[in-house]
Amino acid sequence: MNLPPLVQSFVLHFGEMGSRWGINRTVGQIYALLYVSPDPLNADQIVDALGISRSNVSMSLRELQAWNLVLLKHLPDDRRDFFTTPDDVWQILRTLAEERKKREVDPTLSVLREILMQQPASEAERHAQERMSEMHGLIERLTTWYEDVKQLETDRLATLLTLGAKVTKLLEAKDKIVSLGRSKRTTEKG
């Protein structure tokens, strides 16, 4: 590779992790590569940076197209194609987590409501289907809270994060407060 080491050693990281995140080594390398670099690169600079094929690039900017988690660039009086990466991270975000429900949870929530609307032949096939009704309602909850989440604006979206396991503390006081109304009604009534 033709790196600085600091630049090199997160394209490394990133290509390792991308075979555990379902895309080849050559995918997140290049998308690592795209992410840190001040500049759109085309894939002839993709190919001098990483030491790889001009194939192999074209392919996984294709991949990465297909994901849109690249940006297609033109610069003046140049034929070329560069490529970027969008510059907000909470963008990169939004589009990882929307790509990955277009290609694993919907895919699996239409397998499993096909299979709910079947008549189950034996108790095994009952109990299967039970089971798999759960895993569908936990899956729409999901789903469902999905689709309120990516709806936040960054900031929101931000400070939800950060709260992490305090939420539970708001929820714990709203059922006191609640708790607390109910009382006063009963007294009120008594």
Given for the second form:
2 protein chains.
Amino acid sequence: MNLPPLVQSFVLHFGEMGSRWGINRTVGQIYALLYVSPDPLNADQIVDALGISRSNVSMSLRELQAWNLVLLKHLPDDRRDFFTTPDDVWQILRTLAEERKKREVDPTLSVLREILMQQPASEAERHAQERMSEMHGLIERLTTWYEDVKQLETDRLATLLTLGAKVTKLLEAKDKIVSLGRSKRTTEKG
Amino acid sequence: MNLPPLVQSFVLHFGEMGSRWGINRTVGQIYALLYVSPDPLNADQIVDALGISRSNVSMSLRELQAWNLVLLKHLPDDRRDFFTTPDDVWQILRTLAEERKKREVDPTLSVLREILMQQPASEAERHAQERMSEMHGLIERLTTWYEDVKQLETDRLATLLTLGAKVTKLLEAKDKIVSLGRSKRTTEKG
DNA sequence: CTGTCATTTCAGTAATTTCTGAAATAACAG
DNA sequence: CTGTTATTTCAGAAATTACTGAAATGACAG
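Same protein, different form: I have the form predicted on its own, so give me the form predicted together with the DNA.
Now the full complex is given, and it begins with the chain already shown.
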């Protein structure tokens, strides 16, 4: 591996981290390298930087493209492929969320739905279905929320984050106003 | 494997899904089995249900305990260990979030912080640090939000979810009221 | 066409992870 | 203590996943 020390730490960390997710070491390293690189890199530059085989780079880039985490670029008068990551970290976050949902959540949701359609043939199955139904309900709630907030533009999303739990304070306030309004009207009527 | 068909589908799915996360097949299967089981199970029951070795069950349960995803129970007059999952799916969600943060996010945050402390020795390193700083900023925002929201009781959290992006509508409304108030006062002064 | 350069594919190998059986440890009852 | 039952540990086997080099494919220039 042939990199400035500071970049190397980052790349190595992403490699190790990769294994904790489903991603493998090389894929993590390549991503990290592209992420901090000022310009797009071609496959041979990645080979040199990370000291891995050309074919491994090819396969790992394909993997990263499947995740939409990497962009293919072309320079004029150069027919090699160059790669970068999107600049905007918020966009990266969105992509990551979208892909993980697609791979990890959606399949589970569809398996749960399928099982819940079936007729339980015993008390054990009945109970199992009940538990699965709870899980299904929770996941649906979460994905609905996600589908909803992912539409937001970045600055609104940022606001939402900054606000955090304070939102519920706001809600309490709103509830009070509404209920005050209601009780007032009730009083007037009564 | 010796399970009601409906439970078996669920268990097998969790096994496959496990590999997409960092978790292995057996661990996923055991978790799924305990999750839908009406009563706590002991290690031998898991061996029978899943058709795997006793030692594998022992190691996998240890793993699940390390994740706080499984509870150890004791029945009167029986010195074997019995295991369940927590009943409340919201609680499970919290645990999962907490553990994944601990394992996947916190280490990255600390590596980033460490690297950002250092003096860049070249333009390449300077640029890399800038990118890492963006990533660090985003992750910090997200974790702050998480720390904030995780304190909420379940029903408040549920409200927050149901509300979703509508919160920003609420904010706009609030902003209008505030700015109206301000411009009114300004007008009065002027 | 032919030659050159870039990329991909893939069979075989290397490395890692998972799983097992056997032995060790532990916890208890008599 | 001794025997019984429950659990854990761990070295090696099995399975899976990652990686490589060599060959194939593709894309283009002349």
